[in-house]
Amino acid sequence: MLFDFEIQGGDFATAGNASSQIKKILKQLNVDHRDIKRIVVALYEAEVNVVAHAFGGKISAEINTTEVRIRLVDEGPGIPDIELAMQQGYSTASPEVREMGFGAGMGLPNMKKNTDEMHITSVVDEGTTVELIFFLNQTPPNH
């Protein structure tokens, strides 16, 4: 099954809509609650990153009986140093975003911790693509 969602940059009121919808779908499919939790956590973090840092983006989710693959493609400033961005606590969020309670620098590390595979590609001044892969009915990974 394939699902597509749009994300509007700066629209924190709708951040989390895709992860909520994916959660409902996974529950209907009787996916293990531990898998649902890690998928929803990682996807929510990814959505908030797009809202906080990009002009907008798209989410594509592919769900089958053995895995969930989620691809987020945004149009934004890109990530100049992915290794630095992966460090807990590192953030480029604006003061306004931080005042709303976001931008603590835990988004990418939390995404990595909750996925089985995560791939990031980014081009400065163009955007970022994040692929999140979850294998279902397995013990959560320890990254």
The other form holds:
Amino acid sequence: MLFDFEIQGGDFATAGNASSQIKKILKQLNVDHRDIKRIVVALYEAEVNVVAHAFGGKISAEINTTEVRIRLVDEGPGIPDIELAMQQGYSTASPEVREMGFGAGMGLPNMKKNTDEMHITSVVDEGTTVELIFFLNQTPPNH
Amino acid sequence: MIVKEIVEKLNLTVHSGEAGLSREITGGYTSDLLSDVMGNCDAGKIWITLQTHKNVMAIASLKDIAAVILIKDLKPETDMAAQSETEEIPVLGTSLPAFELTGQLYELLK
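Can I have the other form now, the form predicted in complex with the partner chain, not the form predicted on its own?
Every component of the complex follows; first up is the chain already shown.
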């Protein structure tokens, strides 16, 4: 199944809407709650990154019984040094965004931790594409 | 313990989301960094913070957080209160700073 969503850059009032919709869909599909938890964490962080840094973007989510693949494509400043951006505590967020409690440099590491695979490609002054891949039902039963 | 009992025992104000007062509480988490809460707060916990904007409710809903307590007499912004009503997740208030409130809540829940 395929689902598409739009993200408005700078619009914090709607940040998290796509994550919320996808959470509902995953629940309806009876996806394991541990998988839902990590998908929601990673997707929310990715969504907020687009709101905080880009002009706008699109999310496409592909959901089947064994895996979930979510691709976020944004138009924005891009990431000049992905390795640096991945470091815990590194952030280029504005003071306003930090004041809201975002921009602590935890988003990308949170995403990495909660995905089975994460791919980032970026072109400076054009935009960034993030792919989040989750293999379902891989968590040990007593975890 | 349910949210309503915490409200009574800690003498908290109910700003919004009264419909969620019977939610069960499993613990607490004190933080003003949203990514920290997103990454580390478990479902069913009470979140203690000074953040008063709508994104707090987005996170509370996504993480199935039981309730939010705003410290130091802070009040939720209008859209945060509205979202709390929609999600039926209570936003509570206290005059205490985070340290004292966290200590009291810890004593109650330990």
